[in-house]
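This document opens with one chain alone, in structure tokens, the form predicted on its own.
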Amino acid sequence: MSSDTRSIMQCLKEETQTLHTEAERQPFQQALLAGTLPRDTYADSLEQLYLVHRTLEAALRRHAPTVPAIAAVVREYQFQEIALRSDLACFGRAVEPVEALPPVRAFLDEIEATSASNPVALLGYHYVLEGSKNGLKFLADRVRKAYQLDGAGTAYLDPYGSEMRSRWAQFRQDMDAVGFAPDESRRIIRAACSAFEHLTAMYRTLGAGVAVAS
């Protein structure tokens, strides 16, 4: 019997710690964080990003009816393919066809396997993504700083402007009330810590060769 008594929020936070702070340290996090990432590899990423999110959401979307954990925790406004949607638009992108790279690809084949293997296991990816929202509310200004952006083109980055701690606070409450399984937790783990090496892979992938000020 495991005497593990961390909620599922403080493993995932402690889990993923190591793999959370490599992925912010990649030569793309750090141009971006700087200003400094060419205009056309931000709109790659978005590109990529928006793939990730039409993939997982739709499998949330199709679970949720059946899996009661997805239904509880799982909320419509946590959803941003639409903003992607907007955000690409505003750099004059079009989202059909966009090829994923290598790194995207295995992501998205990997949902696809958990999605049908085991459902419950999604909330590890969404956690990521999600979790992510704090961060990157931080950069919304820098990014309409560098690429001249007039009230438009973040709307991932801040999809929820003040009402973000509240909003993060919730989801982690929802989670937390599950009572999931061991065996549930640990799966959910093993998608998060997953979906930083693929996040974490595909922004080496798209910052290779990106200059970063010393």
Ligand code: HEM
The other form holds:
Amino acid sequence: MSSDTRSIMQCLKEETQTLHTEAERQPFQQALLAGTLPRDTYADSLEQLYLVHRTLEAALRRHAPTVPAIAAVVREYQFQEIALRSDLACFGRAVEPVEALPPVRAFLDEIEATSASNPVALLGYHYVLEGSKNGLKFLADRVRKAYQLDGAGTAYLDPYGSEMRSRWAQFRQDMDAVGFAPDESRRIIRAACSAFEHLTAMYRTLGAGVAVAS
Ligand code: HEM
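What I would like now is the form predicted in complex with protoporphyrin IX containing FE, since the data block earlier showed the form predicted on its own; can you produce it?
And the full complex, kicking off with our chain again.
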């Protein structure tokens, strides 16, 4: 019998804390914060994130009509495919064809496998991408300055503007209100950890050779 009385959102936060620290410490993120990440490397990351969001969001849309937990949590404004298309256009990148880097290819394959076998666990991936908006928001100004963007180009980093806190609160409330079975919770947490691992591997690949001030 499980004696874990924590809510799903508490579990997700606690079980992924170490992975978050590792993601945040990547030279890619540090260079982005310092305004020294090469413009092309940043545009490359948008291409890879586009592949991830496109795949995950299509899977969530497919399952929303038949998986009540997905219908209860996922909202149209959370989807980032269009924001990424718009940012990519600002960086002069065409959306197709984009080749997935190996860690992203592995992540896309895993999303498809989860979608086929255990769709409720897609919410673990969605949690990581939705939660990442909290930190990425602080990067938007740095990116605008570093790449001399005149207003457009950071839709992905700060999609909610002043609504960030209320939308994050809504997401937390919706997740906690679902009442996942223990097995579902375990699968969602495992998917969240896996999303962090794949994305950190992606940032590690993209940031290889990026200099970081000590
Ligand atoms: C320099 C980069 C980053 C910084 C400075 C940063 C910072 C933060 C901060 C301050 C929060 C807490 C917001 C709050 O509780 O009010 C947060 C939450 C979160 N971030 Fe990041 N972050 C960064 C990168 C990332 C990346 C790359 C990912 C995903 C791969 C990520 C995923 C998350 C998630 C899932 C949460 C929600 C945690 C929770 O359950 O409360 N972050 N981040």
